[in-house]
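In structure tokens, the next block holds one chain alone, the form predicted on its own.
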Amino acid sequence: MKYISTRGSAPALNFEEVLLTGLASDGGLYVPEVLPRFTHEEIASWAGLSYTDLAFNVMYPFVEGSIPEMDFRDMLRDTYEESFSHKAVAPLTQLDRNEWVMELFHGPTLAFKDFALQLLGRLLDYVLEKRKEHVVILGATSGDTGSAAIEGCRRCKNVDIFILHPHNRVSDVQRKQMTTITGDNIHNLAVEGNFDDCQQMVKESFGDQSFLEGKSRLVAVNSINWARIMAQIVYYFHASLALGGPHRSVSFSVPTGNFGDIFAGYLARNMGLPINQLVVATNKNDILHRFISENKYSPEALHHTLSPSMDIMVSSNFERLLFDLYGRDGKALAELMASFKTDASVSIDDYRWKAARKLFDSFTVDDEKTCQTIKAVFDESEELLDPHTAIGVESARQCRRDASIPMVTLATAHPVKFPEAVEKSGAGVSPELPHHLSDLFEREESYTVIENSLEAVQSYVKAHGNHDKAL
């Protein structure tokens, strides 16, 4: 399979190359040149498969030609059968008639990002060992990506990891999950800014890697990396098959800030999975909701909320959807993306926006309503939600088009990661850390507070990388 840039002028790459590239040389994001499509009969035949076997069927077309079948099966088995604490991997819990949550927090760092990043670490190890290369992982996190990336990649012999997080803007559990994992190749940087600042510095560093002086290359672990999106497609098929798909449609509500997780659902639908509706669930940082509901893309001041993983105003993966809405015209999309940088508010052609609205709905939920939803759901079902998942459930209930179609909210994190929201909800319970993290608050932390400056970050990376192992 070949991958092309959303902005049209970068060279096409194979999977191995796109895994190591991150942003395309023209500033775009890589997407498959042709998306694999499965028939109704093929999808139906997967009912009853283990998560590992289902993951192979969904993902192998994306890596075929770069990774042999048996090697890929071994990676998937090691990822989903050894690293996840629940045998179902992504179990479904029923809240009400035709209303479900899919628990995506049974990985080692208690967040949905484990599904992709535990696999990404194994993919990188495999490819870098084969190529005898050393790379620098540079990533930004609003809370969960960092710990999942470090956990997934810390054993990689050919990787240095630098993770930027906004100083004092992630939860204590999220921070400690990153900063208590130590190693010569692990570097946590607490940036005196917000997540968008961190993400922008990562993007600029990928756009110009000259600060590394040719001694290494950067690899992305944020959701701009295609492998992240690829792995997230699987659990949409998993949920659908568990609820009677593909013989019936299923709808999904997705708490999202960077648009990667919900874009995976959009791809699952385009690959043949019957999906009736995708709900974009946002907090007060509602730029995606304003686009979906009003066709207005207008960044505003970033708000600090009880759902910090969605405290994002620049949604990187949104470009991948826009690429399709613009008929995969890279030149036209490049012009649109340039206008985002200069115009206070951007709208797209009405017919393109209406095409997106056929599938997507959206809703925004403030902190007060988030807490009310946590309490209400706990009172109704004794299911304790984290604040992001609560936003997903409330958005699903507000936007649901057809009550006869199962609605699945993606439960993106364990509630123990966000005790402040649970306490403020008045649910009257305190979530506990699972056994493998029970001593988390006793572990020693290691991180560096750094100024909100591209030069400072790049200088740190240059000074602390093991470049003697590099290219």
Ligand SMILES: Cc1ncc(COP(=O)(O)O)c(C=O)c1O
The other form holds:
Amino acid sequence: MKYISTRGSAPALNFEEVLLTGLASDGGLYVPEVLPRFTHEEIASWAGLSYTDLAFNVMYPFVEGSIPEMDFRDMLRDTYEESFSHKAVAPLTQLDRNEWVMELFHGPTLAFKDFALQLLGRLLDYVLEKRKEHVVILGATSGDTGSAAIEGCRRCKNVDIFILHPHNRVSDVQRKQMTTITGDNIHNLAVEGNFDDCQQMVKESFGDQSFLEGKSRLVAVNSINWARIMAQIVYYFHASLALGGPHRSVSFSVPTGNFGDIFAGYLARNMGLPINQLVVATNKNDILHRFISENKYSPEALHHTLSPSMDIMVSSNFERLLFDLYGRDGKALAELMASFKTDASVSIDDYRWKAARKLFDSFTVDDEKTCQTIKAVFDESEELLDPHTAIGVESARQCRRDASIPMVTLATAHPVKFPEAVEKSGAGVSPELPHHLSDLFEREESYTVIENSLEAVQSYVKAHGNHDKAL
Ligand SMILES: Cc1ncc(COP(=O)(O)O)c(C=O)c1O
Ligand SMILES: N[C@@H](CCOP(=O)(O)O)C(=O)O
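In place of the form predicted on its own, the structure of the form predicted in complex with this ligand is requested.
Entire complex below, previous chain first.
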């Protein structure tokens, strides 16, 4: 399997190389040159498989040629059978007739990020050990990616991990999940800015790595890394098969920020899974909703909401969708992205936008409605939603095209991570931290507050990495 850049001029890479990359050298994002496609019969034959075996079938075509089959199977077994606390890995809970949530929060850090980052840690360990290479992981988080990346990669022998989070803009639980994991290769930086600032610094650092003076290279843990998206495709197949797919279509509503999780659903559909509708569910930071509903992609000032993990304005994976909407013409997309850089706003040809609208709908939910939804769903079904999932459920209810088709909202985080929203909702319950995190608030934290400056961040990384530790 080869991977190509959305901007058309970076070299094509194999899986191992793409795993060890962030942005492509031309500023684009890597995507498979040819997406694997499964027949209806093949997908139907996967009914009843364990999550691990399903994950193997869906993902192996992406890694083939880089990771031997047995090694990949071992990694998947270790990931999904050892690290997740629910036997079903991603259980489905029914809210109403044909209305479901898929709980993606039974991994160690209680968010959907564990599905990919638990695997990514194992993949990195495997590949770096083989290559005798030491790398620097540089990631940005609005709260969930950070802890999942640290948890997933902390046992990797050959990495230094630097995670940037917006200072005072993640929940206390999220911050403590990141900052209480200590180790001389783990560095949490609280940036005096917002998530977009953190993400921008990460992307600029990937674009020019000269600050590392050739001693190491950067690897991404955000969804700009293809391996993140790849692992997130699997649970769409899992949900569909559990609900009668591929013999019937299923729709999904996805709480969206960086567009990675919903892009994985879009790929599942292109790989042959019958998906009727994908709902882009946003909070007040509704740039993606404005694109889907008005064909206008234009960043505005970032709002701080009760769903902080989606306080994102510049949405990384949107470019991967645009690449397809532009007929996979890298040159045309590079021009479009250049015009976006100049004009800070983009609209695409009407026929391209209408092609996207065939599959995608969107909705935006404010804090008040988020709280109302948490309470209403708890009263109806005793399922306590986190604020991001509540946005997904409300958006699904607003945008649903066909009530006879099952609608699955991705429950992207456990409510215990967001006590403020749960309390404000008036649901009258306060979820408890699971056993492995029960003493989280007594654990000692370690992080560095740092100014919102690329130079300051890069100097920190340079000074604190074990860059001479090449094996
Ligand atoms: C809990 C939660 N829900 C939803 C999202 C949005 O996912 P994506 O960025 O893949 O759109 C995130 C993070 O981005 C998140 O942490
Ligand atoms: N919501 C994320 C933001 C980063 O998104 P990613 O999927 O690109 O890593 C977070 O919680 O950190």
